[in-house]
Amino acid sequence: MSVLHLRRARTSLVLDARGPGLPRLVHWGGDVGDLDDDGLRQLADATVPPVVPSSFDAPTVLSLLPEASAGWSGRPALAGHRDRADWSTAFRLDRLDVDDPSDVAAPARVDVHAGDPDAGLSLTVELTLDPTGLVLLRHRLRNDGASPYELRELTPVLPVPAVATELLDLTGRWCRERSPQRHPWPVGTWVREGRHGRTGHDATLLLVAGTAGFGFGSGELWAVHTAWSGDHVTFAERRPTGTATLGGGELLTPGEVVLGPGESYATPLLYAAWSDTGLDGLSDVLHTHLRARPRHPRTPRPVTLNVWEAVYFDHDLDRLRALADQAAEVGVERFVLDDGWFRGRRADTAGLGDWYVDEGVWPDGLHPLIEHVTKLGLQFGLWVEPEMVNPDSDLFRDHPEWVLATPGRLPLSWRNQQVLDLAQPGAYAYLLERLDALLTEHPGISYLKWDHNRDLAEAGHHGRPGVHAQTEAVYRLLDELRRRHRSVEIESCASGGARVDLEILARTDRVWASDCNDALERLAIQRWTGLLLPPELVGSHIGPERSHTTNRVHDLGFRAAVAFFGHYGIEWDIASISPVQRAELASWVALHKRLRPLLHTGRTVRVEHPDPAVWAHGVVAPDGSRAVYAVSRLTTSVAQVPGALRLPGLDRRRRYTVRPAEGVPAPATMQRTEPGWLPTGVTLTGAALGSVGLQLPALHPEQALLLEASAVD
């Protein structure tokens, strides 16, 4: 065995696999340069800690699976037992399978195979360094014993150097997802657990550790994402020994995973990213990785009209056809019929589970509406919530045993609904048949808005905990449905943004970031969702003038500018608006279509303006030739005029013409004269724009300005 060095995209992984125990990750971070075998051995030796008083008599080092037998006294990476035995392990390295092509456009991978015959367990560690510099880590545990082994925890962890002294993660709630929280990283453990049976509104997305004062464009950072759509944990731990780790995995309920002889368990993938250019650098790594996936959307993201906030449950064919006509006039490309189309669904109290078109509301089925929409040149989409059931439904009356529950009682009701146990073959087969039949009968359906409107509580399967099996069954259902209907796109919606993770996104084409369409709230929600996801995967719609979740009023320009950078859409009764508003809406849609190729392929940058009332962000083309920025005024400022806005991400050597985006109305301001560069624009070097910037106009609170930058040489 030897010391291995994997290198991709300025990132190095150095693995000490000299045995006899599990390998140790010597370094994860910036490229350490060209080191020969002797240099790698010296690097590994140079990072072994000393033996200090009142400690073990040999150095304690952190392996890929920290074990008490090697002196680890922190959070267990593996916890389990076999009838109260085999609760501690001492794995020994059997072999390494190394695949490290010279082509740096291909991933480098090491599979570590180890065993503990005394405990009757085998372990495989799968460690991949992606061409983008992203690390993917997974553990697989096999029960080699003759009796069952109850697994309580198996969690991948990665070491982080001592220079990381601050933590940033996200929390949230319904209609206020992705709220950042930041604090020093002291000795101890910062644990984020999600026990919702779905990813959760409060899911952290990324847990970031960084150097003091890191920001969007500065600082060295290490971050992890737990890719799992059920109960999960993500944590940061600093030990008194000086060791610091980030980790994450599935959160198992006692008795949930019991491995029979020969059976295995695989952890969710832990995604890990390093950056020395701040939070935007982390996003670069993650966005580039996601865009390289074979299933990543390649076609322009269609501008979408969802009818929920226009009609709610009041479905009328003539009204919906008229709404589709108006949608086509303003440039919409996808029309989505939301909740209320299936049997008994006149409110949210009944019907879930009865996935048949309601003959009373739709006597001729959905065909007339689908035909009308598709003849207009629009795609047709449909809302579904397959994992749920209303007690007031034929399905529940026929099969009450298909509900996730503990024996003898139902879980607390949530939005008048319960959860179908998809690990039960009958329930799974019913849903697959219904959804397959729906899409087969209506080939015009090219999009499903797949909702999930409650947490899982007391989620029992045949008397045992059922979240793990439920999550895997949902994945199987999505995979099989996609196999049968390859052209159908699916959105992950869960009371808004409660199921946003990279494992659900391996099976879906976008997420709904939040049920809140209030533009002021959406600024923060979308900024922090974008830490993990590129804009084209985040549904961002123009809501009505008065938000139905906050009652706040915004003009169309602000709403349209905030939604602009994502997968653009409209959630508004555009039949009720004036011709002037409709014309302005059409101009915003046309501008988005013109800039969409840039918005959905470029590098995301965020601006840290010294005035907290000013927020700005942008997207820069991969070749640096173009960029578009949005600057928003959230509230009034202490200063009469905010300071100059620096435009990050541009090529410092090139010259750019910067001007307000053409074709849409200018935002309202409170000034007698405009800054000197407005309205015709200015031509400056990227260095000047990034270091000096442009004086902003005095925007009114809750107004936004879009700027385009184009290279002239």
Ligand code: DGJ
Contents of the next structure:
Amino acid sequence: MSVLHLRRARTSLVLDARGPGLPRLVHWGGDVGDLDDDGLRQLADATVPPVVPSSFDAPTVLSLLPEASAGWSGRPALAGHRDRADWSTAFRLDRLDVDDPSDVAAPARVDVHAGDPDAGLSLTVELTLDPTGLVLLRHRLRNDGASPYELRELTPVLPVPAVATELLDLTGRWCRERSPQRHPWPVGTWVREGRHGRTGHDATLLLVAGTAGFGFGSGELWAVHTAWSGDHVTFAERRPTGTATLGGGELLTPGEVVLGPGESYATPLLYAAWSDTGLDGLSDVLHTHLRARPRHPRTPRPVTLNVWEAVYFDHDLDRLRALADQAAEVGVERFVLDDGWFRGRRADTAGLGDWYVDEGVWPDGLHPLIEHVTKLGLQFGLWVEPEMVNPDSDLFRDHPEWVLATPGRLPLSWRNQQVLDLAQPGAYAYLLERLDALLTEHPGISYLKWDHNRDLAEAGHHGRPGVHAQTEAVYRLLDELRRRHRSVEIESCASGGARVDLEILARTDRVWASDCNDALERLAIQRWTGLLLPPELVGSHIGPERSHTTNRVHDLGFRAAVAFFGHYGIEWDIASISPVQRAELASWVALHKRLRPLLHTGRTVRVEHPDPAVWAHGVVAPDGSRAVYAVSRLTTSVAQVPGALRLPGLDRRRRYTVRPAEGVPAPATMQRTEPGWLPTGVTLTGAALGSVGLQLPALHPEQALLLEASAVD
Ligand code: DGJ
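Switch over from the form predicted alone to the form predicted together with the ligand, please.
All chains and molecules follow, beginning with the one already shown.
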């Protein structure tokens, strides 16, 4: 056993695996250079803290699974017992499986096998360093004893150095997902728990620890994401002993996981990213990793029209056909029929669970609409909410026992619905059969919008806590459907963006970021969702002129420019708008189609403009040959002229021509003359554009300007 050094993409992991206890992560962060065995041993020894007064008599170090037996008095990484015994462990290292190919385009992986025969437990730690520098960590615990072992918590943690003194994470609610919150990181534990039975509108998404004053383009950062769609926790803990950790795992309810002899439990994956170039650097690692996944969507993301805010429950074949005609005319490529098509679903009070086409509303089934849409050359998508049931449904009347509940009472109602217990074989088989039949009977359906519109509460499975089993069953259902219908894409939606995590995204193709289509709100929602996800995975639609959720009114140009940096779509009754507006909409769709190869493969950058009224972001091509930026004015500014906009991410040595994106109307401004470089553009080096920047036109509030930069040499 030795000290291991894994290196990928400027990131190093140094692991002291000399035993006899669990290995210690000596370093997670910037590359430490070429170190031979002796150098690695010296590094490991040099990072052991001294023994100080009033402490244990030997140095205490943080292992991959901190244990009280090794002096850990922080938040337990493992909590459990066997009939009140075996509640403390002292794992001994048994074996290391190291797979560290010299090809740095392949991941490096270490599996640590350890056991505590006295406690009757064995542990495997799976530690992967991805070619992008992303760390993936998972623990597996097996009960080797002869009696049941109740697991209360098993949570991977990673050490963070003392220089990380500030924390940033996200919270949210319906229609305002991903609000950032930031504060110093004092001694104590910053714990973000979600007990929604789904990922949650308020999910952390990314918990970031960084050096003082870090920003989008600067600072050294460490960040974790807990990839789990059920109850989960993500936390940052600084101890008075001087250690600081980031961690995340599943939240288990008492009695939820009891391991029988020989049974195992695996934690959710903890994704961990390091960057010395600020938040944009973190996103770069995460986006590059996601884009390298075999099933990452690589075909051009079809411009989508979703009918929800256009017609709600008012399903009428002729009206929907007319909407599809208009959609085709403006360049839409996918038409999604939302909630309201199935039996009894005339409002949100009834029908969930009865996944048969409503014979009253659709006397000839969905075929006439699907045929019409696909003949227009558009893909057809359908909304479903498989895990839910309305008490007013045939399914509930036939199978009230299929609902997640505690004996004797139903959970509090939410949007008039309850949750089906997918861990019950009957409920699971019913849903699989219905969804499979729908897709088989309608081969024209190539997309499902998979919704989930309530929190789970008192989610009991045969009287026992059921969220863990439910989460696994949902994953199984999605996996099986995808196996049977490989070409069908799936969107993860949950009352907007309440199911956005990397485990649901392992089996879906995009997320619905929010039910709020107000462009001003969306600017922030998309900026912060983009911390984790690249634009092509984030559905962003042009909503109606007056937002249905905020009542604000925005020009089409602002709505179109904000939605532009995502998986583009429209959610608006475009059959009722003027031909002039439709023509403008078509010009935005055409521009998006021209730029989406860049938007959906490039590096996301955000600007911290000194004027809080000015927001800007962009996407730069991986080879630095071009970029597209959006600059938005949120409100009026204190200063008459807010100051030049520096364009980040360009190659400092190359020269670029920067000009307003062509083909769409200019945003509204109030100025006597515009800056000299507009409207024809300017050619400057990336260095000048990044360090000096460009004066902006005097945009009115709630207006946005798109700029294109193209390298000329
Ligand atoms: C919530 C979703 O977020 C909306 O987009 C829409 O699909 C409704 N559910 C339908 O009930």
